[in-house]
Amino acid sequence: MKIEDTFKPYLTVKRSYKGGKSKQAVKANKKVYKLSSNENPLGTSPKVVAAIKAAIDDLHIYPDRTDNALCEALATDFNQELAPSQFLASNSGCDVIEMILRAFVNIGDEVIISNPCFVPYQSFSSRLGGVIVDVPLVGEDYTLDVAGIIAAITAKTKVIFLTSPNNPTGSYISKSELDTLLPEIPKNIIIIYDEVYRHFADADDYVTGVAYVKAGYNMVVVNSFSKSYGLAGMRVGYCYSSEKIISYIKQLSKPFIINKLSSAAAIAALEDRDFINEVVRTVHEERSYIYAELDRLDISYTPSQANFYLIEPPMAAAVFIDHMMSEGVMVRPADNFGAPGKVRISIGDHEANLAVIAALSSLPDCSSSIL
């Protein structure tokens, strides 16, 4: 008998999440633009930094053991459409996703995902003994296969992941698609609706999960402070749902789960709407600039509703990534997300995006397109 014989077989997950490298890890001897992790192009709100500094005193004292203060701030941010008791906050969007899965998934339960997608949907579910059912996104624009998801539902289905906008494709789920799909999902199934990139979406038929939660669907909607709020280093995320579902999931929440600095930062971030508006404006403007340049260089890309875009480089992805790094631009391979051969690039500030276009323009297949 060996210790390995006591290991749980479903913990040997082959596909796991691999975060993007840091600037320090690449050890570059030149300026590097990190566009591999979808981070905020403008950094962090000065008001948030001030709030963190003000909260530094008394770090030897425990913070509030609950997430109540942040949930009250979230209810205000959502214009009181949801009550504070309909929110749950924790240590990042990933932590929230894992908590939801722990609350609902047992060994043998089926979890529907749609590749390409965020890797933790699969890896976290598998680690709980869940069985992954993949209903891939379809077409060049990575559209949700509504009929395919409905057909894939069985008596063993416990969770369905929906993401809008989706990572790594930037595609989104339209209101009409949700209105068609949701009534067909049995009432005993949980829908995890990931809208982490919602602030950047501007499509006329884009919708958040608020109306569907209010309508009574078993939807748990995941959000994060890492992207539009520029707090990736603070690790704060949250979800909202019905009071009944949130109360149930909170049984898994640990006391003092959100540290004092993270809580102060998140609350201050919600209050600084001018900063969020400037971030969104920057992403929209730069997204349009990038598209025009990609069209000029004849580089294939997927239109995005997020703060990143997916391209198909005119060479092997690994060679392309090395080339971009040699030009001081860090980008992300998308094969681990289920999009082999594709590369995801975050939208930076204009200086960073100029560096991207310069690096792309120096590719052998693009040099003839330089104006």
Ligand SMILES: Cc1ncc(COP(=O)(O)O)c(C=O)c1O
Second form
Amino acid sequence: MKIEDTFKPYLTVKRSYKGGKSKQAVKANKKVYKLSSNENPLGTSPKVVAAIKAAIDDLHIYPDRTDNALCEALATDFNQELAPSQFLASNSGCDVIEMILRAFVNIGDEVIISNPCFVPYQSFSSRLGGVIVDVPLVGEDYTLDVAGIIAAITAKTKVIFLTSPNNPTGSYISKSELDTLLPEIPKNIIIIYDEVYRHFADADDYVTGVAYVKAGYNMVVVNSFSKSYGLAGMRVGYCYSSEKIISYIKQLSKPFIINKLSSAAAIAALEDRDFINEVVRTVHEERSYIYAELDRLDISYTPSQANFYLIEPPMAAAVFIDHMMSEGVMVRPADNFGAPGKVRISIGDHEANLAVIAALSSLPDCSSSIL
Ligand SMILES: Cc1ncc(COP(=O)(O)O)c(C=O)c1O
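Form predicted together with the ligand, following the form predicted alone:
Below is the entire complex, every chain and molecule, led by the chain shown above.
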């Protein structure tokens, strides 16, 4: 007998999530633009930083035992369309996703995902003994295979992941696609609708999950403070759903789960709507600039509804990534996400995006320069 005999067989995860490298981990002798983790191009709101500083006293006292104050603020942010009791906050979007899966997935349950997608959907489900059923996105624009998902549902299906806008493709699920798919999903299945990039979407037929939760679908909608709110370092995320589903998942939460600083930061971030508007305006403006430059350089990309874009480099992805790094730009290979040969680049501020275009312009196949 050995200790490995007691290890759970499904905990030998084959495809685990490798986060982007930190700037410190990359030895560079020039300025590095970190565009590998979809962080906020404008940083963090100064009002939020002030709120964190104001909350720093009395750290020896436990924070609020519950997430109630944050849930009240979230209900206000959603214009009271949802009640505070329909929200559940925790330590990041990832944490919330894991909690939902822990609440529903038993060994052998099937979890439908659509690659390319956020890697933790697969690794977290597998850790619980879930069986992944992949219904890949289709075509150059990576659209959802609605008929394929309906056909893949079996008596064992427990969870269906839908992501809009999707990481790493930036593609989205239209209202009509959701309206076709959702009524076909049996009532014993949980739909995890991940909308952490929702603020950046501007397509006319883009929708959040609010109307579907209100219509009674078994949808748990995942959000994060890491992206548009610029709080990736504070680790706060939340979900909303029906009161019944939220109070069921909440049993897995822990007392004092959200620390004082993160709670103060998240509440202040919700109040600072001007900052979000400025972030969104910047991303939209920079997205248009980047598209125009990519067109000029004849580099193919997937139109994005998010704060990043997926490109097909005119050379092997690994060679391309090394070239970008040597030019001071950190980007992310998308093969681990299920998009082999493609590379994901976050939208930075204008200075960072100029550096991207300069680096792309100096590629062997893109000799024309903007500078
Ligand atoms: C689609 C998607 N969902 C959820 C998350 C989780 O974000 P966090 O754990 O930082 O809140 C990310 C982060 O990159 C993401 O891309």
